[in-house]
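Here you get one chain, nothing else, as structure tokens; it is the form predicted on its own.
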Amino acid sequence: MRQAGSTPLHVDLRRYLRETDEDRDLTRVICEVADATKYIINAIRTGDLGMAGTSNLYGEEQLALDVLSDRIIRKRLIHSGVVSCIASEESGEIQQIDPDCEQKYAVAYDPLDGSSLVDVNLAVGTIVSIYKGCDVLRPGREQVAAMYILYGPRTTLVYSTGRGVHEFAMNSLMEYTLNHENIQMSNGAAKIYSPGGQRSKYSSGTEEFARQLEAGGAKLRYSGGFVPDINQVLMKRNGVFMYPHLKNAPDGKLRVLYELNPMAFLIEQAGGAASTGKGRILDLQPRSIEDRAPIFIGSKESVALAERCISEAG
């Protein structure tokens, strides 16, 4: 079988997964999500931008697009025949699909991250985390795959199964074809940084980290969307994103299960790093589907600098 790294551009996603000898059932999960996103794109372009009249488990009002996107992905995964359980950011529980789960896949996902940005026409995305077996409440290092789809001027899909990070772009036939293979972060200090959270609520250590980034010439590039900001760091092969602990939110804002674990897996596979400021994101043991944590993610040198600043200044 052909190995990743020797494939011509424009081969389609299913063929690429098959020819790089990925597990057949894992290929099915990845391709089911990819197919689901074609319908999500249509919903973003033409759908209702209002409220759904419901709330998610965090008490946040759900947009109609959130609910529809969740329904689209959930239906594909349930009918795939290879998924054991599902955890969605839009649901309050882990949904068991198949009790005979040992050889199947457990999937956690954020169906439309940044959905509140759609009404101002900014980029949004889908984030997916995949484990083998019966449970998603496991450290992120146990993921067998992670992926995100970015709905921007172009629609792109980025995934890893632990053998490098690869980007596929949607063509005019709505097929995902290979665009970049084995994406690798460069060494050195961050040239761009994306800082989430209100700066007046940063701890002394986080404020010192931001000051040192700026003193080193890093330019601020923040869209308000986790997927586009991580994609920028990854595709530029350099930079750092952070949503730190805040004085009024010591665990930050982003969810471990649906956001931090899959993005940390992808960035580490590309040669970067992801930390809470005190330790590796992928070593966190989730206690529940609601867990949140601070994150500093991107170039290794910059993430190490964040850890030093927090260790020294708090």
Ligand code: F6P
Second form
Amino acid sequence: MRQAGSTPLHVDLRRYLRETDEDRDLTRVICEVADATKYIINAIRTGDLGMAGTSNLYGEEQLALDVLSDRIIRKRLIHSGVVSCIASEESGEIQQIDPDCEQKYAVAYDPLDGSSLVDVNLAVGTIVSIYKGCDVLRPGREQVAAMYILYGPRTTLVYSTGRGVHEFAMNSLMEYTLNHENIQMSNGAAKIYSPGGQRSKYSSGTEEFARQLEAGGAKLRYSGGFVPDINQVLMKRNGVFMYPHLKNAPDGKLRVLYELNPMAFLIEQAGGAASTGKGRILDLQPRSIEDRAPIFIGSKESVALAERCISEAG
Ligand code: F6P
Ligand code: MN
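Please supply the coordinates for the form predicted in complex with 6-O-phosphono-beta-D-fructofuranose, as a counterpart to the form predicted on its own shown previously.
All chains and molecules follow, beginning with the one already shown.
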């Protein structure tokens, strides 16, 4: 097996997974998603930006692009032969694929997060959470892998199987090749912060947290896309993203299964932290695939400060 940090840049994703001794079936799941994203990129670049005429589980109208991206990934996962069940943010149920599921992988994903941003030509992403076994309704700490793909000026893929966080970038042959191995966040006061939700709806604890970040010199960086916003915090190695509990939305906005768990897994793997403001995201026991929770995620010190401000405000 390779030693961390010893891999030449530009090795491709499949080879990297093989050479770092990842499980063959897990490699298959990761590579199926990676392959699917080539078609999603094409859909983003050229696809119909209209409505699909349907709505998702949350009553939100679905864009044709959401539905198409979901289909592209779903089809690949179903035919991979290594997936037990699938939950997608765009469908209202867990799809069982194989009853012989113990040794297979359960996958939850958000096929095209932030899809309404395509309209204004901002970056969007795909987020994937992977468990071993038959079920996705489990605490995020049980994930065996998580990944996201960011469709920005460049397309990048970030994954972790619990052994560090690695970034790959798509090259001109549409292959993902290694860009950064073992990304580690630094500590210290946040240099950037990414605050979701209307400030007038913040609790006094969150308001105090935002105030302290600003007093500490943190610069505002919020695009409205969870994947690019998290990616910026991760790749700058320092900063914090939040989508807090709001006066009119005590659970915030983002979904535990499809958004929070995979990002929390990745950021923790990079030496950061992710909290609801009261406790670790990865310890949440989801009751349903629809669960939402507030999130404060990024450098450890900033997440600890958020928890402190919230607990002191009562
Ligand atoms: O999936 C939800 C999402 O689009 C995320 O990508 C993003 O972080 C968040 O919503 C933005 O929400 P708002 O528009 O309320 O800032
Ligand atoms: Mn989403």
